[in-house]
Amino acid sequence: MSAVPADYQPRADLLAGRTVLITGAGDGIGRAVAEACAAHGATVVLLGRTVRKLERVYDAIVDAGHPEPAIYPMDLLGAAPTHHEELAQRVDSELGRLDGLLHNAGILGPMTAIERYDPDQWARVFQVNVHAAFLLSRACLPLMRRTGDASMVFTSSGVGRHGRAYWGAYACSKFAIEGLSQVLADEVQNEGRVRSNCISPGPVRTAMRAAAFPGEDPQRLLTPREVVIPYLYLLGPDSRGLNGASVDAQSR
């Protein structure tokens, strides 16, 4: 499924003046929409767990002469409520104003038969690539309707749209962000100033991908700056009225 124009190309100043925090931005995708969001004016807040990670990030950001970014370490394997809270509370104050999330950041978990798959494990994954996410939506909205036309985007993928086996707890997972997206599309749908989409970014050069496919030739792969373009679509003012979609980046 794609709403993304096949021949769209954004602008060179999309994203001036807007704010853009981003889950999972110290490398992958993250990193790669995270820099493409500065090159098109965006002040970027990074959001990740390791700091040294997220450093390398904003030094690239800086030293292309984009706007400087924000750095905000979380671990969101741990982060309670009011963590989250806090967060949207310091974008407040210190940024003014949040246009564009990305819930970029996830873990795989173990890849093995439901009747094998570790409880634990399977908290861990549905606590960071689901429940953060409704936690961080959940702090966050209130600032972003502030702004008129605010984007959520919610990372997706293939195995959560029809299961597979052995995918265990990241598939089901995924199905539970394509449902959170949907729900919270519907219910900003009337309010016209905060839209909800997912997308999914198909078969990309990752650690994650890496883990999963741990025989294939990631040559053969695009890399995460080879599909930042319907990130930008989706997070930019360009997709305005776009609500509740759930996009393919690689089917443009």
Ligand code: NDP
Second form
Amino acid sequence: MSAVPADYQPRADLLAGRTVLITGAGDGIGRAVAEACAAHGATVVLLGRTVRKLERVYDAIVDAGHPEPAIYPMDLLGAAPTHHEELAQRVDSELGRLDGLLHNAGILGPMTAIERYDPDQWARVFQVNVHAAFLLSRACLPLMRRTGDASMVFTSSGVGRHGRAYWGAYACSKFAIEGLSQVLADEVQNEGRVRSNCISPGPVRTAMRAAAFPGEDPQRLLTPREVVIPYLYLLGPDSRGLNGASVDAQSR
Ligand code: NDP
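For comparison with the form predicted on its own, provide the form predicted in complex with the named molecule.
In what comes next, the whole complex appears, and the chain from above leads the way.
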């Protein structure tokens, strides 16, 4: 389903004065969306586990003359509820607001049959892909509610809507993310201050896609930069009123 207008083009100052937090911002889709948000005026909080990658994104944004981002190194696998709460407090005390939150970080885990799936690996995939998104949403909601027009975006996948053999915990985690987004959307519907939607990026040329489809020719896939427009739409003010949707980034 696509709720993004087919001809949508974000205006240059779409996110001016706004703060957007992106998880998994050091690579792949997260990096491209972070750079696009900054290019449209946002102060971006770059969350990820590899500092070297976050620094590269920071440099690219600053070199391009966009608002200076903030780097927040955090391994979502080991982060406790208090770590998420500390993050929300830091964003509040140092930046004063949070208008957009993209839950983008994710891991694929093993591609194997359920009966052979290692339980520890299963738990790790759920920790990063689902529990971290729950903990971060929970910690950031009070701050986001204050702006009056904030957007929470969760990252789904085609296998989060139709289960497929050997996609194991990854597919199940994406079903859970669709559920988390819908439950939250229903809870915030009447307030109208925060909205919650899902995006499924479709096949995109990243390290994760290459790991899942090693025989595929990556040149046939869109690059992360080529899929950022629906993300900008969901994160910015133009999607105000859209809540509880699940959007396909590549079917505009
Ligand atoms: P990448 O593997 O390229 O990037 C994932 C990002 O998540 C990386 O920056 C990675 O950090 C970060 N990350 C992973 N584990 C953790 C952790 N424990 N703590 C903090 N950060 C972490 O993936 P994509 O860009 O392809 O995927 C982005 C999202 O899109 C994911 O949710 C994925 O499931 C989804 N998706 C992607 C599709 C595709 O075709 N690419 C299709 C459908 C959905 P680091 O670089 O340090 O490892």
